[in-house]
Every structure is written in C-alpha cells, then in structure tokens.
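Taking the form predicted on its own, here's one chain by itself in structure tokens.
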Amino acid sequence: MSHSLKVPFLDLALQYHSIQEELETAALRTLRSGRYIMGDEVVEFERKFAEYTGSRYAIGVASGTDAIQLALRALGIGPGDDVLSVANVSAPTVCAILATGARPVLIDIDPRTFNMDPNRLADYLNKSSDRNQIKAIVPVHLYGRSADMKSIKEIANQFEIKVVEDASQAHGASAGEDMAGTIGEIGCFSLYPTKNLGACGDAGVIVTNDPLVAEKLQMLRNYGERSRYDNSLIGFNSRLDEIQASLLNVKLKHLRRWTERRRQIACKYNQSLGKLGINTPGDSIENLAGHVYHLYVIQVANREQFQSDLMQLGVGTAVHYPKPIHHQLAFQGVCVTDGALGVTEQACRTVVSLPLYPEMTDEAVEMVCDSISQLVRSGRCTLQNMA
C-alpha cells in the first residue's frame, strides 16, 4: 500500500482493525491451548465452512494451490493425463496441475465474463484426437463471478470427465441455485490474505460431497496417514494450522456482511461508470446477483497511462493478470492451448482492477468514480469495451 494514495487499491490493515479484538482473542486462545496442528479450531472451521457452502465435507489444507493439487490426486489424475483450464490467471492453478504430473491444456475465455468459454471447451473436446487423456476440467471462477457451471458440467458429463472447481476468488458466489465450488466433484478455495475470506498467512480448504474422496483428501494432506503412523497413501504435509483456523473462524462470521458491502460498492461503480460508456461487470450479465466481487475489473486500452493518471489523482489500481500463462517463460513447452487464445490475450492487455474492499467508505468510492469520470471526459482514458 502507498500511504500517499487517498484510496489505495487494498489495505488489509483496515479489516484487521475492524475486528481486532476478536482476532487477537482467538489467536491468544489458540496459543495458550498448546495445540497448534489439527486441533479443535481446524475441526470447527471445517464444520462451519462445509455448512456455509452446503457441502457434506470440508478439508482444511495449507494453501489454495495445494487444494487443487490434492483434489486432482484424489481423483487419480497424474502423469499422462490432460487437465483443461484457462490462461488468464496467475500461476498457482497451472502449478497445481503440473505438480500432479498432468499436462495443462488452456481453453479460451468468454469476453463478457473472463471465465472459461463452454463453446471453446466443447469444440476442443469434440475435435481432440487424445480425448482419452483428458481426465479433468479446472474452471476458474475469476474475479468473484462463477463460470457457466451448468454448461461446463453438462459437457463434462457428456465426455465422462471430472470437474475440480477453482473457487479461490469466489467464496459465496452462486452458480444458479448452487454455490461456486459445490457443483463439480471437488471445489477448491484459497484462503490467502487478500481473498474475500482470507487468513493471516497461507491457507486453503477443499469441499466435496463424496465421502470416499473426503477420506482420501484427509489422508493426502497428512502424509497419507489413515491414523497415526498408519500410512495408506503416499501423501504430503499440507495441513491447515490451528492459529490460521482460529482466525478464519472469526472471519467466516463476517463474510456475508462483507460480501453485501462488496456488492453495494460494485453497484455504485456500475451506476457511475456505466454512464461514462465503460462496460462494467454489471452489463447484461445473467446471474449477476451471484457475483461476490473479489475484484472489480474494467478494460482500458491505454492501461499504463490510465493507471498512472489515477495514481496522480490519489487512486490505486492493479492488474489481474497482465501476462497469460502460455506466454510465461516457465510454462513454455509444458502447456498446450486449444488454438489461438485471442480473447484471453486481449483481456490480459486491457484489464484493470479498481479498489473494492468492504472497508471502503462511500467517500472513497465516490472519489474513484469522480477520478475516472475526469479522465474519460478529458479524453485521457481510452475505453476498450468487451465484445
């Protein structure tokens, strides 16, 4: 955070101060308990998160990346398998796929939602000569809006492919009548500090309704142990620790209130920016009520200039994400695409994330809107509208 900014892109200290006493009480209670790994706080968080998502089981793990890797392993995904996902994300989703030994195949996105395009997914599966290698789909619910899970699940069922949802940016988002993360075989959530539900360090959680999958995940996260010193699988050290779980138990109580505030801010942005000719996340998008606005993203053709001008006016911004996965040096030769990812590449060149977090005041929201209005009306903001 830059302290010179009147409206920083994000300030996690504001959330901490808003519930400081609750967090410190929980952390101190855990420290005094002498139980720091796989204790009552983890059990309680898993119970509460399962209830929150409407899932039968929740399994706490060390990170969102581990959540995806362990989920794929629990479904038997490994070397020689292909896993379909998207390229307009940060590295963890693809790193998790690669950690299993599987090959990521990147599908282009819908220009309205930035999520996986079901039409491109179906085309790839219909044309693929290696269809038997394709064992899983990992749709990413980007920015807080669910992917088109109805279509994706129908396609997956048609081809008998498992679905592991990356819901790391979509805690509480809905996809039709269901919550994001609960529609595929397994749902994975990052609890990184910046997420809508974030720990004060690395953490993650997995949800499923399958008791056998849940049991396997519980073993995989803890060295493959069925019980102490009884190793049934080759597993990992990926446990959610007690202190993080205690803090998450506090924060989960506030999540619905925080989500409502995010939606209020997004509504103000939609109303103000829509008048300027900016395509907002609220434009002609079905199921908008299910959006939890982890990020509020618009598209601007002259992005660097736009960000610089806003910073001069005291408003911070960020870019999620500037370089698609298939252009990253680390992933050359280990990922394939479903062809030209034109929509993905255009999005990565033009997306800008505006400040949006529950602790923002109405005055701060108004300042963001007024600053952007000033740039648009002066001609210093070149709009790049979605298709």
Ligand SMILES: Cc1ncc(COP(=O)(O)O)c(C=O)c1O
Contents of the next structure:
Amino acid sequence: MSHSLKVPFLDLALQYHSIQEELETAALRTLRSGRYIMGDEVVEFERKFAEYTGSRYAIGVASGTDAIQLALRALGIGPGDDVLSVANVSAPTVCAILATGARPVLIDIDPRTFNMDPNRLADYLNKSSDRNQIKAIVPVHLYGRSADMKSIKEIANQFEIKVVEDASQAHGASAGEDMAGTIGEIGCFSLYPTKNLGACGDAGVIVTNDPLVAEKLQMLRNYGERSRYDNSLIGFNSRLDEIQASLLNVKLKHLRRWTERRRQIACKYNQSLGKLGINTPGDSIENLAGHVYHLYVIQVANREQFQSDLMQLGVGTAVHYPKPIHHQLAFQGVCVTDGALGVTEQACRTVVSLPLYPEMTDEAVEMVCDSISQLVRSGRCTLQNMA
Ligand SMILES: Cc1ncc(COP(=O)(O)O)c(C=O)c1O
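Please supply the coordinates for the form predicted together with the ligand, as a counterpart to the form predicted on its own shown previously.
Everything in the complex follows now, all chains and molecules, and the chain you saw is the first one.
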C-alpha cells in the first residue's frame, strides 16, 4: 500500500481552524472590553472548570509549573522538606518542587502504566529514616491515565502526608469514581497549548475542595494580596489573563467531544497494534475508560530507527521523555532517587509517542497503523514490552 498522506505528530492549527470563529469572537470581545486581568472571563473559567472536575474551587494561574509550586507553598512546603514524585517526566514538576526549596525524591514507576508505583512508594516510606521530612507526594498522571490514586491516597493517609496531583496531562481522566486532580488535597493542571485543554499561550489551573487552601492560592497568585494593597502573604504574579481565559471558556465546551474522539482513535490503535504484538495502553488495565489519551505511547527497542522509518513513511512521532530527570545536568545533586529506578530507565530508553489528536481523520489513523504494521512485519521494528 502506498501512502501520500502525511501525518504530523501534532498540528495545533487544525484545532484552531475547527473552532476559529468561536475563538476569534471571544478574543475580540475581550480585547474590546478593556479588562485584561482578573475579570469576568477568569471568573467564568474558574467556575466552569470547578464544575467540570467536580471540585469546590478552581484557581486560574499562569502555568502548570506555577500551579504545582503554588500548591506546595499553600500547603506550607518549603526548605528542609522532601516531596516524592517520579523521574520519567520533563523538567517542570521537579522545577516546581525545587522552587519551593523542598527536595524532590524520585520513586520508580509501574511498568504497565508508566505512573508512580504505589508498592515502591510504600516501601520507600516504610524504610525511610527521616520520615518526618517527607511532606508531600506529587503523582503525575502521565499520558492521560490517572496514577493509582486509591493506593497512593491510602499510603499518604497512613503516613499523614499531603498529595498534590500533577494532572497536567489528564484533564477529565477518571480515577475510580472521581476525576484525576480531585483526590489529593490539591490538583494541578497545565493548560499549555498542546494539552487536552490548552490555551493559546501559557496558562494553568488548580483545583481543591478546601476553602482555606483556595483562599491562600488566590492570594499567592496575586502578590499575596487578600484585597487590593492588603498583603497577607509574600506572593507571586501568577495570574491567568483574560484573553487566555476567554479562549479556554470556548475550548472547555469542546473538551468532552475531543476526549471522546481521542478515545476512538486510541481504541483503533489498541486493536490494530495489539494484533502486531505491541503492548498497548489498553492491554491490561481495567480502568481503561478513564484514560484521556493525552499521548499514545508504545515501546520499541530500536527507537531511533523506528522513528526515522516512520518519518520516511510520512508519520511523525515524539519521545516523552528521553532522559530520566535525575540524569539531567541541572538536577544532579539536587534530587535524590529511591535507589535504582530500573523501570524508569527502561521506559526512557524505549517509549515513543504516536500521533493522536482529535482532528486526526480516520484515514490518518489507518495510515499510522499500516505504517507500523509494515515495519513490524518486515522485522525493522523490534518490540520492547516491559509489562
Ligand atoms: C506532567 C506535566 N507537569 C507539568 C507541566 C508544566 O506545565 P506548564 O508548561 O504549563 O508550566 C507539564 C507540561 O508541560 C506536564 O506535562
């Protein structure tokens, strides 16, 4: 079969064009309003996002990284504290922990889900000699699937530590009965343009059910002001702006439909790639319906070759993420790990993300499946299945 179609890894212009009129109307309305900071659009977005996640409060902020930093600060975390997270991520989660003055401690992941392994977490806490220093867990709901929040929350309760969820890749993912981001004390979402709900610039949002935490976050994002020129805390400038909020208000209306389309595409990938012997995200996990497929990730042993072969066939791919955080130059000496992170290391060597976005046509999805099938059947792709 010959393919003339090109499937880029991601094309954000496709989303823009699909709702162009709505976005432009909202942006123009905001421009013409003369109100650009902390106005009605932000209030509406916070109300709608809280409703969407089933949280009491949502607080718009400037980015996902700020969301995590402010969340940890709102819980009083700072210098001398340890915060447990994972290493198969990009820099922001760890940057946010470090920005509070706390020390990130990285725990290994479950090979079936790429999320924090609750058994490793419990082992670490049980054996830790300075347990009082451990103040929070930041599980990352990677690729659109919630971490095992039931187990993580149970462990956190047992050891009396707080949970701040990094739900930047999991808008609308379910974690049992609840939504990812709503089980810990605080949930943090990036609204970076590539996310399932993304602004047209930088943005983030925090959810919580605790009124005192919400009040503190509202102050922290706005110089620490309780009301104008009345500073109760040393704060930051980390506000969500009106133009981004107006665009997010438009996009939030489409999020459920976009998530459905992501699931349809993933379902097709699961069926086609599963037949080739590839471990798909749908293989072994009961809670599949809750996955929102921010990224569709498989594993291959000869990744560079695979990516370049797919590119030749017209299919773009990406890697999330090629290097464990503790191997990055910037974080050496400032992070610690729970011993060797064997599963994390192997994931970083072998993961590869396939194109998956709501605007992909059925033909494009088919082309990706056919191209991979061609590579697997011809022996050019060496599968690597950890789980
Ligand atoms: C898991 C995770 N955490 C945090 C962030 C940081 O978000 P932002 O880029 O909005 O600061 C991102 C996005 O890049 C992310 O994917």
